[in-house]
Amino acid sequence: MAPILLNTMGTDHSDYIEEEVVHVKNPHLDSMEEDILYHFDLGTKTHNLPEMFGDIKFVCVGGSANRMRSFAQFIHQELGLPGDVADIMDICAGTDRYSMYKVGPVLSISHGMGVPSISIMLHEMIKLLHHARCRDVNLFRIGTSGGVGLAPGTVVITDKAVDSFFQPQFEQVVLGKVIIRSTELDKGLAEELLQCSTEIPNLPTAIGNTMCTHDFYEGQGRLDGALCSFSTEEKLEYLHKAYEAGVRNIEMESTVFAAMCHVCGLKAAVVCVTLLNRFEGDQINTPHEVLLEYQQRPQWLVSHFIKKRLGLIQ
């Protein structure tokens, strides 16, 4: 069956953006008496979402619950907010699926690993921003990745999120039909992040395409999984093709993140650090303390961006 193309949005986004309010693309929500955000343990009747979240301007998402808690504590200190960082509570404590922390105008949320996990979170997060009547929100996925031709520790700001065929699109099967959505990200936001990176010492940064796969092992051309159906030569040939297509890192969430944000008119960016150069191997054997420092680099960059936007630094 031929795919249904939904990626020709053009430059006129007036059909889904009105004064930068967060909009959902689901007419059925208007007829619902209550919207239960099940995986967040939140709801429109049980919680005053505009009061709780109406001032959110920045949403930062990442795979690990512990990492997003650490980021919430870090941004609390960076913004100079009152109170003890130990008192920052998990808003989603009533569920074991995701963790969420609110720090001033910043929301820090975990999304788990892979497209299915982050897509569930994104549906409820976008509805949350909509119900809370948030405006002018910037979204960031901050995380880790495998580098393609880049040294470990390099922060990659995604230009285009591409699939395993190096195409800037996300395919979703809906009612037995293949829906294709654009993975366009906000170029202005990426350029602003790149400028911020030049203002931070010892932060190697690059802009490039990010390839999103549905698997950590065979899907990323690794030779060390429980299954492997290709040779070392075939792996390297594929990675070189990816590099020639502009791919500089590989992870497992960027395409659906970009696609859903684009459809809903949200400005979004993907900022991931490389933990290894895939041309040189598959296993991550860097010392733990070095990996921890690498993982903080996207946080430093996004924090710098947020502080500049809030006028806390020039």
Given for the second form:
2 protein chains.
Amino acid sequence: MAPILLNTMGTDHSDYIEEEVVHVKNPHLDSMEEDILYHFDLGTKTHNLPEMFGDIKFVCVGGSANRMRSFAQFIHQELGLPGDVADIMDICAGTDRYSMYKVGPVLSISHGMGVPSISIMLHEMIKLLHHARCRDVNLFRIGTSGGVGLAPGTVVITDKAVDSFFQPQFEQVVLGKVIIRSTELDKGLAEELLQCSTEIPNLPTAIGNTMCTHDFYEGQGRLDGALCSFSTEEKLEYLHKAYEAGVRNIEMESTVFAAMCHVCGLKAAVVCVTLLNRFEGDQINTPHEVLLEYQQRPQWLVSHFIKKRLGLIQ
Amino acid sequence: MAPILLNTMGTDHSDYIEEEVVHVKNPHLDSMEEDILYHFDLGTKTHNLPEMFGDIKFVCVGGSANRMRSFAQFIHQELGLPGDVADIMDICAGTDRYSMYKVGPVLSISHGMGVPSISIMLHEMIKLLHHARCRDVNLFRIGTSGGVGLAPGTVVITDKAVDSFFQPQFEQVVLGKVIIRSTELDKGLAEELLQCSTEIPNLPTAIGNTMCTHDFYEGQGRLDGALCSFSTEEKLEYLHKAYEAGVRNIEMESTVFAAMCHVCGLKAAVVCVTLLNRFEGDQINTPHEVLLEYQQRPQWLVSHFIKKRLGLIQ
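Form predicted on its own already given; the form predicted together with another copy of the chain follows:
Then the entire complex follows, led off by the chain already shown.
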């Protein structure tokens, strides 16, 4: 195992081809003397980013800071890395906006809830990978979601990330003008993940569209928010339309994640577990221990993928 | 001081008029046997919400969990309450989605970054106030922002919360349909806060419109994101248009905060400090200690307001 990891952690990238470098799409960045990644509490003058992050090959992101710390500890064990998991420190400890953990070639970052929160993280993470001169990076969002017609605990690999109108697009406002971006994800990565899921026992997995909303209650047709102006029937009609459009789960970050990775040429996948079946209810009342187990499922899948890629398993 | 606080903390609200109760706008809630406030890790069956929260009169919210803990400790000292500030515990310790601290009649809650993140918190917070049968509650968002034509460190009391097109409205998608909501804030509260600002030395304060965007980089016309497709001139043109429309600062939560409070009949105000003047740059490179001091300024203003309302100062 050691020589394989050493390969991925080396700093000599001369054997890689230029196309696989992480690109930013901003001509202004080159002329900046310093780049402060404010919400990470990192910067190009204060930190040696190539030395700290140059060997990163897998970036895994998820909403909860605690969950992304757990994932870092889990992947440390899975990769058989030396040292104590308790010593894995939050690289962004100087701020409470996001948490970040590095474990060998894997970076684990929290992004909070919703499109704006993950978008700030993505801007700074993509710049980080660029400044660190990372190459051949795969990105995974490992999250939680509401299921549509699926048993709770099902892992959904996203085919298309769609908006509230079931369209595979993301609306970005730039200087007061609306720009539409494609939310295309990497087909190969999704298929490879689906193959991995068949190699793990007791991991119910589906591939389908993921609807990304900007609101957890009204926007997802929940009847239990502080505001609700629709009936149970209208709610179910909307969810059935979503199901007919291929939607199998609902969360709050996938469209901007897919859109930004697509623009920057980064291979990305979304893997979310369903915590409930929205045809059957709105409240998450499953026992805490069961929910914790569900939340580990996307981690198992992505960990399996990473170990295969690193040649640790066949 | 003690008798005044006891008045506000009493559980006998029989002398209040019915109109001042916190209203939810959801007919389904009454028929629910239990309401689990999932992202707070609280519920109507597991917690005695009227006993825990019935005396709340002031709810203060802000993005950062650390900052809202600091605010709780600060207001504890300001109100001269008994006990050690180190004993103020996070009520939502069972989850890392939000942090919540209660100090006498003041509730301090973090909401993360962006409209979706604060909207989940607002739904559950408004339901919490409703279940706890709170009355006469004032809400304050105390946050950070980018200034437009103002010196860094200026406190902006929001007149109108406007969107990226400078309109005082919030677009909410409900079951795939777009609904427009007013972002009207309480005029009286804003005026009372402005009066308070004149009573505090060295607190530069302005009243103006606050623009709420769904993105920190492209959406706010920053040239330093991973993506940027516009020139310095186009950026400045947009910011000047914003200034002409009365915008004095830019942040990422005010429209939905104003809209949801307005629908539920809650008196609300937005008080954000500017960390930089966007006419002069995009990066936040002010020393950490200076930023920390800036971030305390909205807290001083709201604390002064609360102390006046409680009769602790004239």
